[in-house]
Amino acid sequence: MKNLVIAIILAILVSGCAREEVDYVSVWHWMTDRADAFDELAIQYRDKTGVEVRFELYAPSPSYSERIRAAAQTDNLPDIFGVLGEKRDLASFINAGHVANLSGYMEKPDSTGLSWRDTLFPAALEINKFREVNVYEVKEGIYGAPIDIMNIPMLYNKRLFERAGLDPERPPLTWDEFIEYGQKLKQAGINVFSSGFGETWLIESLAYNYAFNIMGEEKVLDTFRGDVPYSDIGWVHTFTIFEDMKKHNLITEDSVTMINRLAEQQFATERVAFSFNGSWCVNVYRGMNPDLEYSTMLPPKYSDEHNMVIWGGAGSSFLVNARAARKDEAVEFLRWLTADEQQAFLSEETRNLPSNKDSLDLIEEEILIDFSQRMQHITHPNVWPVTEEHDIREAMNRGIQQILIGERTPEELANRLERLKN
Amino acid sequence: MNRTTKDYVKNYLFVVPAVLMFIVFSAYPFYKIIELSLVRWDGISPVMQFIGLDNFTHIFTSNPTWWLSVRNALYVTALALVFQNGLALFLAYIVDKDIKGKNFYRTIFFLPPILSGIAVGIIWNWILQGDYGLLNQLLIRLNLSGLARSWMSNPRTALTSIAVIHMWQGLGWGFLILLAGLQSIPRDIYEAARIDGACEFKVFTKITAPLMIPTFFIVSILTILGTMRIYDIIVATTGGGPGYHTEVPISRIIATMLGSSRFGYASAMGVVFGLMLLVISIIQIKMSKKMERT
Amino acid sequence: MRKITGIFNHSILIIMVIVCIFPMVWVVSSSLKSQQTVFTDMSLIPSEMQFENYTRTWQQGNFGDYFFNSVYYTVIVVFGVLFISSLAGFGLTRLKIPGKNIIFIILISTMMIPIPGAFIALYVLLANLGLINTRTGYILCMINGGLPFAIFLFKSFFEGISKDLEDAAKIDGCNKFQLYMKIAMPLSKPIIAIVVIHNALMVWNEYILAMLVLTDRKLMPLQRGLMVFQGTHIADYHLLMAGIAITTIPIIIIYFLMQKHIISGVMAGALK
C-alpha cells in the first residue's frame, strides 16, 4: 500500500519532466463554433507550405481571457492570439510589447502589386488600428488581422409579419411605426420583441444606437469626455426608447435577465417578431431552425435629428505576439488565413461574413448579403477616439434593466450617472 | 535528540505532505492576492502601482454594489441554510428509519449535483422562462394562471429562483453526508429509548439531534461556503439581473477583473471576502465547540 | 397515525425523487430529438428516437481522446487527496503537535479564500516550476484544491473515534503508521466514501484549472469535449444534451456500484 502511493507519486513527478521542443506555429482562440474549421485549414496549410500551423481553443471565454493574461505573465503567449474585451485591453497587451505592429506587412505590396491592406474590409482594419494621437498611448500602428468582419441589426421575422397582416418587405422605420407594428403584433397573439438583455453589452449597444440617432455621435463623445452633462435631455429620450418598451409591452419579460443563447432560441423557433442580434447568428439560426424567413433592418429611427447606426466592424482579429520566435511564419500564415480562398471557406463552414473584400463580394445566401448590406451603417466603439469608463456603462446597462423592470425612470438613470461621472 | 522530540517529529511527519502542498501551491497565491490587492494594476501591464489601502478604503466607502451582492449572497444563504439542510434532514431521517430502496434514493437525490453548471442552467431555464417555462404551463394546467410570471426577471423572484436552483443542486450533498451521520449512531440507542416509551419526536431531540451536532456542523459549513461562492448558476441564468437583483461577490469580482480590468481592485474585493468567510468559519467552529461540550 | 406519516413520508420521497430526476430523464431525452425538435418537441419520450446523436457527439467532440485523460486525472487526484488528507487529519487529532491548532486553521484557509483572483499567481508558479503544460501540474494543483474539505471532514471524524480503540491496538504493539492504516482507515470508510465522490466528481466536472494550466488538447480532460458544442455560437443542443449525458452517465454508473462499498463502510462506522 505504502509503496503504491510512494510509486504513483514518483510516477507523476516524473511524467511531467519531459518536455518536447516546439516546431510549430502555435495559435491560441476561443471561437468553439471555427474549432474544426481551423483544424482544417492548419491541415490544407501544411500541405501546400510544410509549415505546422496548430490550433487550440480554450473556452468558454472568460477562462481564455484569464489564460492569456496569465500567458503574458510569464512570456508563454503563443505565436498567435487574440485577444477578447475592449481597445483599453488590446491596447494593455500592446503597450507592454506582447502584440507586433502588422503595419509593415499590411502595406507591403505583393507579386500583383496589391497589399494586404488592399484586400481586407477597411472598417474591419480599423478595429485593430490606433492612429497617431490616441488617448490609449499607442504607437500608431495596424495590431491585427480581421478573420471575419460583423454587424448587430435589428431582425425580423417575415412569416410572423404576414400572420399579423405587416408587410414583410417593410419593417417599421420610425420609432412610432414600431410601436404602432408592435400593437399589430401583439392583436395577432404574437410576442413583439426579445433580445438577450442579460449579457449587458447587447443593452449597451442598442442604448448607444439610440444615442446617435438622437444626439449625433459628437455629442456622445462630448459625454463621454465630461463636456455635456448625462442629464441632458437626448440621454433622457434614449433610456426613455426602453421605458417606451415596457410600456407599451413590446417586450417580452424574459428578456430582461436572458442570455442571448436563449434569445437566439426564442427568436429561431418563431416565438418572436423582432430580435438583436449580431450576423454570427445566420449559422445558429440556421441550426435551429432552416425554414425560418427573416431580414435585418435599422433599428426603428426615435429622432430625425441623426442617422441610426449599427455597431460592426471587425468580428474576430488575429494578432501576432512580438516576442514570437516565428513571427514572420504566423504573419505569412495570417495573410493566408485571410486570403479570398480561404475567407471564402470560413465564411461556407460557419456563415460569418469574411473580412476579405472579394470573398464578401462572391456571398451567395441571400440573409448574408442582407447582413452584408447594413456594413455601411456601422460604427464601433473602438474606432471612437474616447469610449466611456466602464463603471459607468455597467451602471447604465444595469439601470436600463431597471427601467425595464420598472424600479427607474429615465430622468433618475440620467441623473445617476451624471452623479457617477463626477 | 530525547524521546519526545523523536516522537514530535515523527507525529510531524503525518501532516508534512498536507502543509508542503499548502506551502508550494497554496501560499504563494495568497500572498500574490495580498500583494495585488495593495496596487492600481490593470492586469497586463508591466507596471504596478502602489497605492497603499485605497483599494480596501474604496470598498468599505464607496462600492454600494459590493456590499448588495453580499447582501444578496448572504440572503441565499440563509434560505440553503434553512430549507435545503431542513429538507435534506427530513429526507436523511426517514431513508434511515428501513424504509426500502436507501441505495435508490442515494443515487437519485445525488443526481443535480452530479450535473454540470451549463447543463442546470439550460435545464432551468426552461423550466423557468416566463413565455414558454415549463413552471408556468404546469401552473396554467392546474388553473393557477394568475401565479405565472418570468420568474428570473421578475425582481421579486429572481434572487429566490437562484436559491431555489441553488439549493435543489445542493440537496443531495446535505442528504449524503447527514444520512451518513445519522447511520452511524447505534441502533440500540434506539431499541432503548423507544422500551422506555419515549415518542418519535423525543427520541429525536433528545438522542439523535445531540449526537448529530458534529455533522450539523460540517453540513452547515460546507452549506455556508459553497452558497457565498455561488457564481456557475447566475453566469447560466441571469447574469446578475435584473439590474443588481442577482449579483453575488464572485461576480463582482470577476466582472472588476476581467470586465474593467482593475486587478488590484479584485483582488482586495478577494480578500476582504475570504476574510468574512474565515471570520464566519471561526465563529461556527467555537460554537459547535460549545455546544458539543453541553 | 403511523399509517399516516408513513404516506406523507413517501409522498415527499416521490416528489423529491421526480424534483432530482426530471432533468437527468430531460438531457437523455433531449439528446435522442433532432435538432429542430428540441425546442418543439417537449415531450418527454421523443417520437422518433435518434440514437445516433451519440455516435456523432462522441466523435465530433473527441471524447475518446479525453476521456482517458479524464480517468487518469480522477484516480490520481482521488487517490491523493485521500492519502495526503487522511494522514494530516489523523494526525492533527490523535498525535501530539505542537500548534496544530493554527496549523489546521492555515491549511483549510484554502476554503475561504475564493480563488478567481489567483489564477496569475498560479499560473506563474507553475511557469516557474515547469509543470506549466504538465498532468503533473494539473494533478497537484487540483489535489491542493481538494485537501481543504476532505481534511476538514477527516479531523472532525477522527475528533469522534473513541480512544479505547486506540489504546487496545497500542497495547497491541502498533506503531503509529499501523495504528493509523490498521485501526483508524478501516473504520472512516463512510469519510473516504465522502471525500472521493466529492472529488471524484470536483475532477470529473473540472475544467477551468485545466484550461489555465494545460496547452495541448492531449492532455485536456472530458469536459473540453463538452466545450466545442457550448459555445456561444451554437446551435446543437441535442449535442450538446447527448454530450452532457455521455460525460454524466459514468460517474453515475460509478456512483451507484460504490453505494454497496459506502453502505459497508457506513455499518461497519456504526459499530463503533
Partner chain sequence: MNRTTKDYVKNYLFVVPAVLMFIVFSAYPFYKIIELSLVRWDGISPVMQFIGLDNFTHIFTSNPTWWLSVRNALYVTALALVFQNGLALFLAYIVDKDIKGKNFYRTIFFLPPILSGIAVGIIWNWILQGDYGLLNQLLIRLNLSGLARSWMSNPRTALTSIAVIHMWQGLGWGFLILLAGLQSIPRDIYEAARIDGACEFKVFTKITAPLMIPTFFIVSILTILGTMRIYDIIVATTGGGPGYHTEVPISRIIATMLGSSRFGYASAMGVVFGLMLLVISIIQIKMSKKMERT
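Residue numbers count along the first chain shown, from 1. Superpose the two forms; the largest set of C-alphas matching within 1.5 Å is the rigid core. As the structure is a computational prediction, the values presented were derived from the model and not from experiment. First, how it differs from the form predicted on its own.
- Once the rigid core is overlaid between the two forms, Asn249 does not reach a Cα shift of 2 Å, moving by less than that.
- With the core held fixed, Ser65 shows a CA shift of 2 Å or greater between the two forms.
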The other form holds:
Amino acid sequence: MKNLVIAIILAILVSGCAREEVDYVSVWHWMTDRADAFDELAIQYRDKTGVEVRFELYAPSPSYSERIRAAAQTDNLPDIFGVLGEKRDLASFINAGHVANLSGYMEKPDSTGLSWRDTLFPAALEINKFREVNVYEVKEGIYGAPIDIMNIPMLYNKRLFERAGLDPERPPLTWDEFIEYGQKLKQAGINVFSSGFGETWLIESLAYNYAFNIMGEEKVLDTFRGDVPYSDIGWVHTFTIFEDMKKHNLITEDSVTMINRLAEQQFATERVAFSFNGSWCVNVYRGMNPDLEYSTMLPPKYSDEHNMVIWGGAGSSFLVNARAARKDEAVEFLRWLTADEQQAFLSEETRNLPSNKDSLDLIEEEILIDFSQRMQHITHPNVWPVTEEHDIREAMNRGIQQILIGERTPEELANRLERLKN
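Please give the other form, namely the form predicted on its own, since only the form predicted in complex with its partner chain has been shown so far.
FYI, this one's just the chain on its own, none of its partners or other molecules.
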C-alpha cells in the first residue's frame, strides 16, 4: 500500500510538471557511482556532435523505480531510461509500448562495416533480448543497450594463500581440493569462506551453479517444468555442498545472516581467504583496501560430468523511449556510449566491466581482465526458457540457510521442495 501511495503521488507530481519540448536528449538513471563519469561523457558528446545530453540521477534504486513507474503512467518518460527488476518487469514496459525495439539499429553497419551488435558481448545483449517465442508475449527483438557486464565467480586472497603455504596462482579446481585448501588455511589460523548469504539471492546463485554442474542445464530446467523431482539424488548432492561447508567449518558462522556489504568488508580486510561476489566488487574493494591482492576462480566443481557455470550477463542497460521525439538521437548517443573508447573510460572511472568487446584491449587493470575472462562461463535465469516459482526458490534458499546452521539435512530439504512443488 505504501508503494502504491508513493507511485500515485509521483504520478501527480510528474503529470503536474510535465516537461515542455526541450532540445536535449534526456537520460534518467540511478547509478550514483557513475554520475560524474556520465556528466563528463555528456560534455564530450556535445563537443563532438553538438547534441546536448542531460543525465538526471534519482537514487536510491527503489526511489528511481517508483519515479519510472509514475512517469510511465503519465506517458512522461525521458528519452533514455532503465528498468530495474526481473525480465518480466522489462516485458511489462515493452508490452505497454514504452520501449523501442533496437533490433534494426543493432544490425545497421557503421563506416567500418561492423554492426552495433557485433561490438557487444553476446551475453550482454541476452538480458534485453526476447526470442520469437517467449512466455512474456513480447515481440522478438533487442530492447536495450548494455553499458556494462557483470559476473559472479568465487574470489580468493593471494596473500592469505601464501601464508598458508598454498600456491597463489593455483586455486582449487575441485570440491575435494577446496576442502583440502580449507584445512590448510584453518591450520594457519585463517578463516576460509564468507559471503553475504543473508541476502538469499547469493545462496540461490551458488546453488544453481552447482545444480548445473551436477545435473546439467536441461535436468535443472526439467525440474522447474515438473518433469524431474527435487528428491532426485542430483538435488541432494547440490544441497550437500552446503552441508560440507558446515561439517568442515569452511564458512564463517555469521555468513548465514550477513548482508553482502559486511562480507565484502571481511574479504577486503583480509579476514577470510575465499568469497563469492560479483564483478562490481572491484570498485568496492578498491575503496576498502587498495592494496588487496586477489583473483577470481570458478566455484570448485563437484562433478566432472558437466561444466561449472556462474551467473552473469548485462550489468546495467539503457532503454530508448518508444514515443520519444528524439528517438533517433537517443539511439545514436547510446551507440556512441557503448563504443570502445567510451566503454574503456567508464570502466577506468567506475571499475565496472565494459559491454564492448574491443574496449578490453584498452583496459590495463589486471583484475578487470580477470573478471572479463569469466564471461565465457556465464548463465543467468533471465536467459533460461523457464524459471522456478518464487515460493519454491525462497524455500530452497531458506532451507540452505538451515543446512548451514545444522538444522536441516540435504535430504530433508529436497523432500520438502518436492512436497511444495506438488
